[in-house]
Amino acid sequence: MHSWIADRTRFFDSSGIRKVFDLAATMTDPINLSIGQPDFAVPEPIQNAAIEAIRSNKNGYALTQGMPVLLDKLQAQMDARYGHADRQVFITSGTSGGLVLAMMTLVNPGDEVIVFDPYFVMYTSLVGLAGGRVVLIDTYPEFRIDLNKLADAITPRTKAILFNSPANPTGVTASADDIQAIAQLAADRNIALVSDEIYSCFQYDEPFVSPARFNERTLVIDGFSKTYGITGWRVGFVHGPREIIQTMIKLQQYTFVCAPHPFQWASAAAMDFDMTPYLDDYRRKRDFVFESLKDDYEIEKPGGAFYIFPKSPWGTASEFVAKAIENQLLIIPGSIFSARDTHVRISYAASQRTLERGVEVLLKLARNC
């Protein structure tokens, strides 16, 4: 590594997913199903907020906390759902922002933060970047949360543990009860419970719960761009304990500066939109990727989010995914997220077309191995 580079670095290796994205753009007709971001439009209503916002020149640096147009909306919501006195929101340069402004905000060198296994990409990342510890807790085969092992992984150098239903990247919801059993413990232990709700929006079977119903002082990290199909956008929210967000803001004030402006406006627009039909189109997704895999893989029914993380049929699961780009099938290897190489995640962000075809190259793969 060069000497001008610090050491911090070392944290990240964004080389596998790279690697897959750029195939992706080398490929003359690939089934791509590597992509996690919906492969729907974004809705004309939200598209003309946008419009109308930056031609009416809202187009300079927004307040740090967020413009009142989307925050007031934002809270107002979160009072009505939760009644806390002492949660307050945020508006975020998208929920990675406000990841890594979580991060930088609770952890301290040496501290260990609980992650469980598998994970979202950036996790263990910014938990380095902050100098923290990773605690990894192993949910195979059926990736639901043993709280025995949570329970025994505490330690007193614990300071957080975060936690992702729907997840990515398998899809799989935790139970209301395993959800307010996980909030418990965190309140009991005085420990920092990081809610990762992106998906929140995508859970097909059971109403979506968030820990905070059950632990106040919960911090969440939410966002606009997943539900709505704007990703590029880059518009999340943090909400959470005053102190928590007040120093958060502050963070952010001297990093990201603040989310970008006309698309705050949009976002707000955003939220009267209804998504149903979109968002029943996805549970068809599911379904129909499921129902065409579960005989030729051990595969876990996802509840949420848009992915599905079967196990390799043969092999490792980084040797599966070279022979499915080899059949012009982009899918990711389980290694990128999880200390294991067994299991391959499948986007079915994708036209009905594209699934159809990538199904065909995943069932060939299986059954000629």
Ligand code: PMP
Second form
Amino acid sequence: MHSWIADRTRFFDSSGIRKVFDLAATMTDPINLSIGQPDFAVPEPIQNAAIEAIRSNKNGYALTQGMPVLLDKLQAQMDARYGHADRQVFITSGTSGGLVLAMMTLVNPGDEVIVFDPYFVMYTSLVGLAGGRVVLIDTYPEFRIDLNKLADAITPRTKAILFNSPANPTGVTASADDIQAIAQLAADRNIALVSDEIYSCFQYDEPFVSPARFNERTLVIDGFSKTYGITGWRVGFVHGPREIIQTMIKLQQYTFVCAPHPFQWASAAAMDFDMTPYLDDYRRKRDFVFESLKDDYEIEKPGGAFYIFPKSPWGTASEFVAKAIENQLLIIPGSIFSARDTHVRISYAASQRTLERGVEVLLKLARNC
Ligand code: PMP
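Form predicted on its own done; form predicted together with this ligand now:
Following is the full complex, with the preceding chain placed first.
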């Protein structure tokens, strides 16, 4: 490693996922089921709100904590939803920005952070960046959280639990009972429960439940990227105990500075737009892919997000993905999100035609080898 490069950068290994994206760029007409963002166009009224914000000169710095147009609306929503006297909201540079600030705010060097495996790629790197130690809890094969395993993993050094439901990469949603139990355990043991709720609107079978309902000190990391198909706008938000939020805002001031100003106005407008038809369409995509693959693959039926995480029918996941790529199909090996290399992540955020082509290849690969 170059002598100028700091040791902390070793926690970031993006080579695996980049290889798939680089490959996609060289292929003509790939069947791309590797992408973690919605395939629908941003609804026109939301586009217009962004254009209007830019035209009316909302282009300078925003307030560090976020613009009242969006902040007040979110605060009112959280007050009505939870009624927690100490719950404060602020606006971040995407959900990722919220996660970075949360780890920098909570984790001291040597602190342990519990992460459920498989996990969203960023979690382990961000814990490392903050000097923390990741404690992985394996959730295969059903991807449900075993409360006994969680209780056993807690030590005097445990600072935080990173929780994500609906989850990336499995699409699995935790049951309300499990969520309540995790929330209660974190409260009893005085551990920060960090709940990444970016997929809360993509929950298809049961209403979404946040652990904040059961544990008023839950730190919720959320954002607009996925719900409205605006991943490039970089608008997220965080809510939790006031003193934690105030510290995160202080860190934001000297790092991200603010979330993009015009897109905060557009996100406020987006909150009034009904996305139900888009989300119903994603439920249909989930059903199509699950029903098509379930007899040939070992799969947990995903209750949310837009991913499905079947077990590779043969070989390692990396070997299986190499074969899929030879057949023009881009999917991601589970090793990117896990200590195991046994499953593959398929994103169904794609057109029906692309899904049909993808399913055809997946069935061929499962049946022929
Ligand atoms: N959390 C999870 C679980 C995600 O899947 C993603 C995006 N892939 C993010 C956070 C980051 O989202 P954003 O674009 O808002 O930074």
